[in-house]
Structures are given as structure tokens and as C-alpha cells.
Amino acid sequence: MSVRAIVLAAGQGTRMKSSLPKVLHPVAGAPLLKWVVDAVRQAGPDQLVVVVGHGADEVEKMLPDGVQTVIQKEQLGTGHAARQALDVLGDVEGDTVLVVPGDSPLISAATLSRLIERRAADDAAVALLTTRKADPTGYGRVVRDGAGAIVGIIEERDADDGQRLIDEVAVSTYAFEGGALLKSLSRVGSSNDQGEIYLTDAIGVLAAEKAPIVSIETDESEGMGVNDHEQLADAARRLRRRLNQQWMSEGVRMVDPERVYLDATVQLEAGVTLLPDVYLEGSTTVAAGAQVGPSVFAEDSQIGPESHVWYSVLRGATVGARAEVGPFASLRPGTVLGPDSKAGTFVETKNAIVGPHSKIPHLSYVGDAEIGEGSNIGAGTITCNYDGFEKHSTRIGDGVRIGSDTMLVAPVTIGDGAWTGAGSTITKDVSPGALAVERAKQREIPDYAAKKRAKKAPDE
């Protein structure tokens, strides 16, 4: 027996109010629909088939190698696009087919995988999902007769009051013996409040016929769909909780894991220590021993074991080991600290190396630069690495000392041991073991300030 998967992912989304694919939006770093596939693929089907439909461009370019898709041209229901997907599945009699929607991004493949066995075990013609919930409003209920067995399951909008008070509900993933699915849906019509198939009459349809319907029942996240902001938000929070849980059982200590915002594929190592509001996105990683937050944004950056990054913004940046960031502190795209650096208070950083043992300690901005080891950038050090045309390097050597407020007017080479005066405009390479300085001679006008003075009292 094989198992089939279809994910139906071809609505619009309308309750979004966005012209981004509902399937699309996304959840902890990855779309709605990525957590989705990656939970049915792990649950090992032997074929897998996305119908799209609303930006299905978009929607395939994310999809994995060895995923089919099918365009489902008319949104005229679940059950429709589930025809859509058995007509590129092939034969499926005597097979399992799955069908989870696309907007589900808590579901799990430990669930699916349940809801598949189950359905094998029982030689059921159809094994669904449900869940209980204290509001069941949008949701279709599933019905039951007096002995509790599922006789359908009735959509909100065509539910009577009494139907409406009940509190099981599908949660559209299922598991069916595909000839039932096929024959079930040759038989479901469109008479609704929509107009529209709906997958769910198929279990009608089955329980009419006296079909065996089983279902298993898994808790209220994992059922969850996402139809607007709202939704997408609380699935995101739960998502962000579910993966700290599991980095906090990897060793990762959180001082307030409600206020820690990572994406799926952010990698931390055990003893990793992460301060409130810390958000760390893309392929960002942190080693052992590192202190990051509060207040820290990091994407795709990598911070090196027992650094300490605080209030500051990483992008594309390596923070190399002990090496310090911050406070707020901007390293931009090709920014790396050599291990024991310092990129301090106020400090802007892009496409820059700085070299073991040398600091920035504040105010200052260092673009296209290569600073070597040891060496101590003043505040208010700036690189004019722009002409209005190009961009120029900068090069400092080992163990130099740029004195305060300088500006190294790029393309420039200060040689190692070298010093810069404070204030100095350098346009010139300076020599190893020099003291560039470049300053006007300091005059006086006596009297100054009361001859302003003067000028600006009014007239009599």
C-alpha cells in the first residue's frame, strides 16, 4: 500500500486583505505553507501533489525539489481541488491518501503519521482529524449519532444554533482509501451556502453508505488554521514558544522566552545565553558561551563563542570569539571582528575587518575598511570611503592609534604602529611608527564674545 499526500494550497486568502498569498505569509522564518509540506514529507508519503491556485508562481518557486503541483484555475472548493490532485496521482484504489491543508502550520508529521496508521489499522475508508475547542466559530463541527459515530461534518455557515454548540471540530486533514475518496467525491454536489464542493461532504456521502469513518483527535495548535492577522500571529507565538522549548531542553538558557523571537533556521549552541527582546532571524548562529541581548536584531550573522552582542543591529556580520558588540552598535553586511574585538557605543560598521584585539569603542563609522591587530580607532573616527562615484579602502595596520575625530579620506594605508592626531583630516598614506597630523594653526580674536554681543543689542 502506498500512501499518496495532496496540501491544498490554492486560496486566495481574502481575510488577509494582502496581495502576498495567504500560503505565503510568514510564520518563525519559513511560510505557512513550508511548515506544512516539511510535516507531511516527514511523515514519508510516496508522492506528494500542492494544488495552487492564487499566486501559483510564487507559491511553486518555494516549494522543494520533488514536490508536483497542479493549478487549480477556479477556487470552486476543497473538494474540487482534491479532484484537481487525483487526477495527477493516478491510480490510488486500495492506496492511503492524505490531504492536509496549507494553512495548518503547527500540524506535525508525528500526527499525520498517527492519523495514516490509524487509518491502515482500521482499513477505514476515511481516518480524520479533530480537535475540541472552547470556540468553535469557523470551524466545521463534526456530527455524531447516538452510538458516537461520525455521520459528517457540517460547515459553520450551514450549521443550525443547535449545531453550532458543537464543540468537536475538523480541521480538513484527512487520511482516505483512495477509491472511497474518488467515489465519494463523484457524488458530492455544490447545493450550499458557497456554492462550492466542499471536501467535507465526502464524509457525509461515506456515512451514508455506512463506510467505516474512524478519526483521531490531537490538541488545539496542532488543528489550528490561519485565515487573517490575527490567526498568523497567534500561530506564530506558538511556534516561537514550541521552538524555544526545544532549544531550551538543547541547553540554551532564556531569561524570558516569551520575549525571544527566533526563526526556524537559526542554529544555537548549548550555553548560549539570550536576553529578552532578541530576535534572530535567517541563518544566524550563536556558539557556546555567548551573552546576546537585550534588544539585539541579528540576520544571517554569525556570533562567535563567549562574545557579548547587546542593543544592536546585525546584518550579513561575524562577531568573532570574547569579541564585544555594542551598546547600539550597527554592523552592517560584511562586517568581521576578529576574535577579542570591540565594536562599541554608537559604532557603524560595513563590509569592514576588524583584527584580534582591536577596538572601536564609540562614535565612530568604519566602511570598506581592513584594520589589523591591536589597534585602537579613536571616537569620531571616520572612513570617507565615498567619492559621489565609487567607493575607496581604507587600510590600518597593527598597533595603531587613530586619535580622535580623524578622517581617513579613502583610498588610504596607515602602516603599522602608526599615530593620527586628533582631528586630522589624513589624505595621505602615513608611514609604520608616524604621527600624521593635519590641523589649522589655532588663533584668537580678543574681544570676541562682546562684540557679538554688542551687535545684537537693540537700539536705544
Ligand code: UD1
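Positions refer to the first chain, counted from 1. For the two forms, the rigid core is made up of the largest set of C-alpha atoms that agree within 1.5 Å on superposition. Quick caveat: nothing in here was measured; it's all calculated off a predicted structure. What changes on going to the form predicted in complex with this ligand:
- After superposition on the rigid core, the Cα atom of K451 is displaced by 2 Å or more between the two forms.
- After superposition on the rigid core, displacement of the C-alpha of S19 between the two forms stays below 2 Å.
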The other form holds:
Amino acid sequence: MSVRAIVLAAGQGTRMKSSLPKVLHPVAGAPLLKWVVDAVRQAGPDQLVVVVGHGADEVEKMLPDGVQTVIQKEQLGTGHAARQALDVLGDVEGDTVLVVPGDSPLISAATLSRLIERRAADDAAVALLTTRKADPTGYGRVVRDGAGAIVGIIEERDADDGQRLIDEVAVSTYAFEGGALLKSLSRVGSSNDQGEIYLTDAIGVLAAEKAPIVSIETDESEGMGVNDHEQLADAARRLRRRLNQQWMSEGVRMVDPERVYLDATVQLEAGVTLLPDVYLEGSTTVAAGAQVGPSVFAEDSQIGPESHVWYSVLRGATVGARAEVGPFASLRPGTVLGPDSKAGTFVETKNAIVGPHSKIPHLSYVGDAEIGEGSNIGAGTITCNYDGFEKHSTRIGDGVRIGSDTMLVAPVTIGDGAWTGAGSTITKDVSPGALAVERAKQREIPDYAAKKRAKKAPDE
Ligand code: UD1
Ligand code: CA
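Here we have the form predicted alone; I need the corresponding form predicted in complex with this ligand.
Let's see the whole complex now, leading with the same chain.
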């Protein structure tokens, strides 16, 4: 007996009020549908078909290789969508057909496997997944007879007041026996409030035939579907909680896990500390002993061991071991901070290589630059990398002392061990070990203030 899976992802998601297809809305860095497809794939079906329709091109683009798609041209309902998939699955008689909605990102592979096994073990026509909701609004209610046997699922908008009180809901996830699905779906009509072909009605058809129906209950989180932005935020919060619990169990310390926002793609080592309001996205990695936060946004960045990053923005940046970043630094793409280096308060870097033990402590812009080892960049230094037409590079050697408020007009090279005087505008290369000063000599006018006052306000 093989297992075939269908994921329903053709709907527009009208309630999102967005031009983006609903299943592409991201949670924890991945589209809703990706979470579902990953879980389904982990459950190990022999075949997987995703039903696409609204925004089909975009949706297909994000699907991993080896996933089949089928187009549902008109979104005539979940039952109609399942039929489209059955058309490409071919002969499913005796197989298990798993059906999962593309808008339930918290569904787990373990639960799907449990559902598949349960259907097979009981040789049931269908095993359906249910959950209990304190507020079941919007979900299909599971209707049972006096003996507790399932007689059908009734959608909220078709339910009467009594049925609306039922707190056991269907979460649109089923393991059908293939033949039973095919046969029951062919008998489902569209006489409901929306005039759609409901997959849920297949359950009623099977119940009427006294076909064996079983159910398993899962927790509220796993069963939640995303229909609007409030539910999207709710799903994100639940996924975040799950992800953060996982990282904490692997040795990551989070001072307040409710305020740590990680993409699923981020990698952390044991011994990392994350403070509140940290957003780590894309391919970001953080090594052991690093302390990140409060208030850090890092995208596609590598944060080295024992480093300290706070109140800062990192995009495509690499932070070396024991380096210090922030507060209020902006490390833009191509920034590579060497071990024991520093990019401090109000420092912006871009395409800049900062050697080991070199420091840019305050108020500087360093772009298209390479700094050697053990150099210090004085407060307010700017690499003037743009001449209005092209970008040019600045090279600063080892052990250099750049004085405060130095303008380094690129292209320019500062030799090893050289110094620049505070306030200098350096336009020519500086030899190793030399001091370059470029500023007017200071002069003094004695008693200037008194003389000025005598002239301007003699009566005071
Ligand atoms: C559905 C169930 C409801 C259940 C809830 C759980 C039906 C009729 N209702 O309601 O019982 O409690 O999920 O979250 O099944 N889709 C298609 N083609 C279509 C229509 C929908 O592919 O023609 C896809 C959507 O993209 C979505 C999924 O099916 O991923 C579910 O559709 P949705 O409109 O969200 O159904 P609900 O109203 O949430
Ligand atoms: Ca839904």
C-alpha cells in the first residue's frame, strides 16, 4: 500500500486582502506552504501533488524539486481541488491519500504519520484530524451522533445555532482510503452557502454509507489554519515559540523567548545568548559564546564566537571572534570584522575589511576600505569613497592611527604605522610611519572677546 499526499494551495485567500497568494505569506522566514510541504515530505509519502491555482507561477517557484503540481483553474472549493489532484494520481484504490491544507503551517510530520498509520491500522475509509477550540469560529464542526460516531462536518456558515456550539472542529487534514475518497467526492454537491464543492462533505457521504470513520485529536496549534492577518500573526507566534524552545533545548540562552524572532533557516550554536528584540534572518549564523541583543537585526550575516553585538543592523556582514559591534552600528554587505575588532557607536561600514584588533569606535563611515591589524580609526573619520561618478578604495595598513575627524579621500593608501592629524583631509598617500596633517595653523587673537564687546555694545 502506498501513501500519496495532496496539498491544497489554490485558493486566493480573500480574507488576507492582499495580492500575494495566501500560501505565500511568510511566517518565520518561510511561506506558509513551505512549512506544510516540508512536514508532508517528512511524513514520507510515495507521491506528493500540490494543487495550485491563484498565483500558480509564483507558488510553483517556491516548491522544492520533485513536487508535482496540478492546476485548479477555478477555485470551486476544497473538494473540487482534491478532485483535480486525484486526476493526476491515477489509480489510488487501496492506497492512503493524505489531504492537507496549504494554510496550516504548524502541522507536524509526526501527526501526519500518526493519521496515516491510524487509517491503515483500522482499515478505515478515512481518518480525520480534529482539534478542540475554545473559540471554534470559522472552522467546520465535527457532528457526532448520540453514540459518538461521526456523522459529518458542518461548515460554520451552514451550521445552526446548536451546531455552532460544538467545540470539536475539523482541521481539513485527512487520511482517506483512495477508493473511498474518489467515490465519496463524486457524490458531493455544492448546495451550501458558498455554492462550493466541500471536501468536508465527503465525510458526510461516507458516514451515510456507514463506512468506517476514525478521528484523532491534535493540539490547537497544529490544527490552526491561516485565513487572515490576525491568524497569520498568531501562527507566527506559535511557530516562533516552537522554534525557540527547540533552540533553547540545544543550549541557546534566551532572556525572553517571546521577543526573539528567528527565521527557520538561521543556525545557532550552544552557548549563544540572545537578548530581547533580536531578529535573525536568512542564512545568519551565530557561534558559541556570542551575545546578541538587545535590539539587533541581522540578515545573511555570520556572528563569530564570543562576540558582542547590540542595538545594531547587520546585512551580509561577518563579525569575527570576540569582536564588538554597536551600540547603533550599521554593518552593510561586504563588511568583514576580524577577530577582536570593533565597530562601535554610530559607525557605518560597507564592503570593508577590518583586520584583527583594529577599532572604529565612534561616528565613522568606512566603505570600500581595507584596514590592517591593530589600527585605530578616530572618531568622526570618513572614507570619502565616491567622487560623484565612481567608487574608490581606501587602504589602511597595520598599526595605523587615524586622527579624529579625518577625511580619507579615496583612492588613498595609509602606510603601516602612519598617523593622520585630527581634522585632516587626506588626499595623498601617506608613507609608513609618517604623520600627515592637513589643516590651517591655529592662531590666537588676545583679548578678542573684550575688544569685540567694546565695539558692538559699548554701554553694557
Ligand atoms: C477549511 C474547511 C473547514 C476547516 C478549515 C481548517 C472546507 C470546506 N472547510 O475551511 O472545515 O475547519 O479548513 O482550517 O474544506 N483551496 C483550494 N481550492 C479551492 C478552495 C480552497 O486549493 O477551491 C485551498 C486553499 O488554498 C487553502 C485550503 O484549500 O489552502 C483550505 O481552504 P480555505 O478556504 O482556507 O478553507 P477554510 O474556510 O479555512
Ligand atoms: Ca483555511
